[in-house]
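Heads up, the chain below is alone and in the form predicted alone; it's given as structure tokens.
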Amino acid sequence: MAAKQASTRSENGKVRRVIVVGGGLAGLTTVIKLCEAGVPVDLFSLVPVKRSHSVCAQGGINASVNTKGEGDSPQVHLEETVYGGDFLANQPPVKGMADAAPGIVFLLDRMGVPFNRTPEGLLDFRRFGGTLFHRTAFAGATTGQQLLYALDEQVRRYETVDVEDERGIVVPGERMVRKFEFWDFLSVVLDDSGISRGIVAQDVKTMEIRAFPGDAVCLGTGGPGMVFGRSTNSVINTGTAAGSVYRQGACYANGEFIQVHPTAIPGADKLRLISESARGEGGRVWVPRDPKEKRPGRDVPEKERDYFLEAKYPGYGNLVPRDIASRELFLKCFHEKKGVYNTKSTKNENEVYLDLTHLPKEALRKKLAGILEIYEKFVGEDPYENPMRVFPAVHYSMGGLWVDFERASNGSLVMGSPRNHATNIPGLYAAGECEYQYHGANRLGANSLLSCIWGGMVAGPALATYRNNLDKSSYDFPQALFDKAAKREQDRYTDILKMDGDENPYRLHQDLAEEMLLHCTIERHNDQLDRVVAKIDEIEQRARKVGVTDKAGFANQGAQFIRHLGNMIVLARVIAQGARNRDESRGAHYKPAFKDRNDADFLRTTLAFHKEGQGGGTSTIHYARDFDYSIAGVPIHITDAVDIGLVKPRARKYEQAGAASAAATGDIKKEDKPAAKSPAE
């Protein structure tokens, strides 16, 4: 593809930069390999950016390094993730992730991520759900803030770096990366072609509305967690941008997929995570036999444990991959009703024990510390000397945005490809968790970390290579188009802070996270999922009654909120709805009524694109079995096939009692060297 316009100025002068909304580590990645590529980069973020929600990662990040000589490889690493994720995934990019995990982790390391090590100096790794090999590379139980740290580094030494031109002469005062903290992310502008020339952002402080022309966009902005009310996710995962672009005609792919982690601390404000290391260390999750038992779990002897994980699946014990976990302890404690017993209350709980107490107190404070820290602080117990009380949930997304990619010869991607990770509105980019591409309908533990920064790795190129193919630079365009679209989200913001209704938004929030918290997580029934899109198109009718709770001109949370709130419904029908369509059981997605996977009809992606209510009536969901996009002038045609020319589907059995059997089965390859190339390759 011949350049049409590489200059790094437009023909009006203005530096050409690329926007990347989001500071956690799809977003940062992006941006360090957009200015390798020398292109200027405006970024925004919610919040600090040292604060994005990959902060909050605890257990580490995959790589088939195989230090452990256990015949582990990339080859492995791509089948065990398509296989977790119940082959919906699309396999072309979650090969290029697994051959390129190694390098990614070894890159960390020479950023000065404090990885664990062995005594011998080798990066240490553990072992997490859905694998039977030592994989996750992790520091201590605080990997997400190390790596983002290390990102955050390399991305501030570009704000002091200058731009220069193509013929290496430096622009007077323009830096490669300029940072905006506090902005929330309203829009994208889009030209008369409905292409997108930029965003329009509110600056979080001033309540300043502003129009930011960029010759491409890059959402990096996270999961929905908070549709849901309580979850492990922070409160900013609001999914706004996602649901707001969604708004705008991006389509959304497989919403209805939604991990519940088996292991957080139940709360009244919000569910903490218990890290899926504390079983990849040896934690063992139990009940009591004796579902009345009143002494405290240290003191139940051993024969009176009901160790269940590690009795129905003997080679994964208590890491089987999430999904299976998750259903195995709800099974336990609402059908069952074993839950750990409460004396006060006098009934089982929704409890269940994860025990670490036979375990060296030193090992553990080496690579557990942080998380046994959070369960001390806000249980008021001793972990060390204590079985932790968790229970399952609301955790990760599998499901968002949908986007492209270009397949290589060698069954992968093609590296630069305008395609990759480029959704359906032209110019607009996605990368980790607000797109689905990497996870299918279940993610395995530690490929979230992996998926974040591999998917920044292949946006960025995709983006210059998009950007460096315009025929025309978005700050060549009238200021006119930018002045509109910023005029209709200050219009819509004035209209929010008039609205004197009778209804309360925090309440609709509660109201529509209470559904889907209870009928649209571990188990699905079709009759309830009615009455949840029944009940979400009741929200979506009271929120236009809504009283907002602050007019201030400055740090309106209330305001702010409500357009949150607006996005969250939309992606509360699309999860709903998505979920009610899909009668099978898959990954995370479990109908007791349909309890088989269905590849004959089910095996393909959910495209769903929002129909806005007329006349006052809910909006809709138009779902597609395929559409056409265009990128960099040529024409895409998109089906919902899923990609499964490496790894033939085949039955999830989890139930093996070891990894000779899993290998005798043909379920995963344990080889001592990397498995032979499918012929698809």
The other form holds:
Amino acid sequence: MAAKQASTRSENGKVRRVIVVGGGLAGLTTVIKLCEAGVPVDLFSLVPVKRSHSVCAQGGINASVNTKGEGDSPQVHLEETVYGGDFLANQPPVKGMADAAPGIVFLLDRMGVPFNRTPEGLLDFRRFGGTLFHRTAFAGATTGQQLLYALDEQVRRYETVDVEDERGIVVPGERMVRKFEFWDFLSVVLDDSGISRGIVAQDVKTMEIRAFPGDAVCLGTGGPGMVFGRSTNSVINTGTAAGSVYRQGACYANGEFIQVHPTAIPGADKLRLISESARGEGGRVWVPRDPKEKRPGRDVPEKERDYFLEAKYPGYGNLVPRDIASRELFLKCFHEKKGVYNTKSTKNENEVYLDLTHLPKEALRKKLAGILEIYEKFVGEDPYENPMRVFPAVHYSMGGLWVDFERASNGSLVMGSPRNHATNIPGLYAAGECEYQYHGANRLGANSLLSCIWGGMVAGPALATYRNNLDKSSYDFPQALFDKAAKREQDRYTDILKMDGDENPYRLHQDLAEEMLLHCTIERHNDQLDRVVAKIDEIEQRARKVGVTDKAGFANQGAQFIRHLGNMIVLARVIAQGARNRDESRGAHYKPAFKDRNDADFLRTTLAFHKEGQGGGTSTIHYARDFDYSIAGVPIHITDAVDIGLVKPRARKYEQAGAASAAATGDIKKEDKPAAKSPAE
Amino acid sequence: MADKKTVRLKIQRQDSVDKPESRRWEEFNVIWLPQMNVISALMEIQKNPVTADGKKTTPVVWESVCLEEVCGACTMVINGRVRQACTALIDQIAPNGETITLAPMTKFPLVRDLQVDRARMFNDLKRVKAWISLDGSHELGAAPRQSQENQEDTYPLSRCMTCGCCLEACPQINDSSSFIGPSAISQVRLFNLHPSGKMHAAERLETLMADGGVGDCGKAQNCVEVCPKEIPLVDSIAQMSRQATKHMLFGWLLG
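For comparison with the form predicted alone, kindly provide the form predicted together with its partner chain.
After this comes the whole thing, all chains and molecules, with the earlier chain placed first.
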């Protein structure tokens, strides 16, 4: 019986595939793990996978390999990640990730990632925010690109590998991976009992809408940065896939936690990131002491510079975590009006200096050329000679689709458990930035590439177990189920093409984004958040009156954008309302009126469920303290309690060197045995 | 308001590859913005899709992702030169308000307007086996050590974004040739430099020795001129040519 369920073919003889949506680091790793487990995959992506947003990651990937002999270890990595995240992350998944990290970096090296090396030919590591250790492996300053390419190459290889059945006989004409690039995910196909049996997607060239069966589905579709308009994110990061399944009943967790990166360069279309690795390699942040200083940065003498991060946080200096650095920059520029003076505009701009000019040029070229090239190309100034001018920009979503995990007795994860990375929609999984699991209230730099790959390494085996234990394959469900799901989406699309209101969807998006950017980022005030929510109500109404800008039946980006906008509005509400509700300050979520972290009331996961508007009203959110879901027929009860069994919450004090982990100062106390537990469910 | 600075664009449009009769030029005026690039000009057209002579039209279709020249998506022909639209800053390419012309690449099948289909480039990566033949993603310890020098050789090659500039500029890429083009050849060099990648060097070289391989290069050297990542493509072609010759002459001896 079990062997039959795990068989390659369904009852009616079709090759059973699972579906992965998204071809960034998380999606591609999931695909590789599935292929190794003998599970054929259909991989869907809005863009050629080699152009996924992971390509933008610059600085590196964390792994406590301890090459520099500093006493670093996965335990310290775990502690610092949890501390950096202000204790909002469930700790077993973080432990699993920190323990696996060295192996992951070695694997990537085996795959051919051109990591920078030490003179002995070992992997080189550099410093990053929130730690005192050299823990970040890197390939110049385009590490994300290099990691993405390595995984892309492995998946491309699986496009040439034949499917074999359980006896090892080749199934003619079937390859392990079939890629569907330039396909937009629309929704999951739910059967009568609410179990995901496949997806509906649209070919964005021919505009054909089709339903695809899949024995399980995993989203690796990235974050929702475009909700804020201009950010460091790629234009494809609308969060549309996550928004869509949220509307279908998936729980969205901790949506209010949005990371603002302290150092980006302004632009008309996007805000381009200047990696934290610039500071990891010794870059210093400063403003002139005299707010009316008119000399170019390079000519301002040392003693007339205010190195405000180093002054306030002597322990971690320029490498305090991003939430803190962004707040300090905001304070300096926005409140104190001490941003760099601009002689042309005759005012203090919202900019500070990020200075590398004191560092040896040859080392900069070898380690940071990728970002310095971006600065040079987009600003037109030589960053080897002039301090760069930067300001914070929306960067990453700690929140995302809620996913489960199964805790092992050693405090880590039970690998292969079908609960790992499962959403509350049975058969639907999520990995990467689109889920919420690893970073709590604030992500440490260079942990995102790690969490994407680790997420895929956990999700892949979880999907395989789920698929192998199914009573009935999606391929044995009646075609009518899929036809109905496709028709529903086809009807919606046809309705979009008929929209002829006065609102331009791109301008409406700009309105939404400006509101979110102004009031829902570094500093949050309840009166403003009330207005943001009211504005979202208004925008949701106006979105019903947009006019489609293009009625073409081919490569219609205008109609596609209207759909994405709808999902962005829904996620904007999750972010803004979640922020309104959380009356405390924790990690990236900061309310001046509630300056302290409040563990008694808010050390809990925000669990949001969508409620469609009734009778022409706008949609609303149901916030749950607990809920039930089931996997393979087993009911599971979930609460919003955070699993803090490994590292006990304490106040963050980055003023003090080594505060993020006891081990970092050599002052290791005998850790109390992990508290009995505080289970996630 | 009246004398607000504007940017003038002249854009080649076509509804789809099978509608050549729909090919046309349309001109647009958009308001100038600080730090503006070609992408943000196209975004302004989306918000108000009206031509310079007041005719309502559809927003222009183009491909873009990262907007910082690492993904390769937004490649197009700007003022006659192939490049990424994101790094095409308005103040640099039209400092005195000159008209900016945008056209799709010509060496790939057209999708619509400025978007083309570059699937052949990804297929070529399959043909040359541009990957490491990994035993599996389970833990097998550290990879072979590599010198800093080797990393400095491979990293620039590994920055190829599969953007298509080198193919667009290459005179040998045309309807009557099957030349694989510079980028895939350079990828062979990359993988043949890797300590375990070089164990399969011969297989990759054999693809380059077949029709459409490295021998079809006409040495125009346009590729290296247009590569946005300054990848030493001519050098890669020369080296692969030598390796292929060596393999052809002595390969059977070396096993």
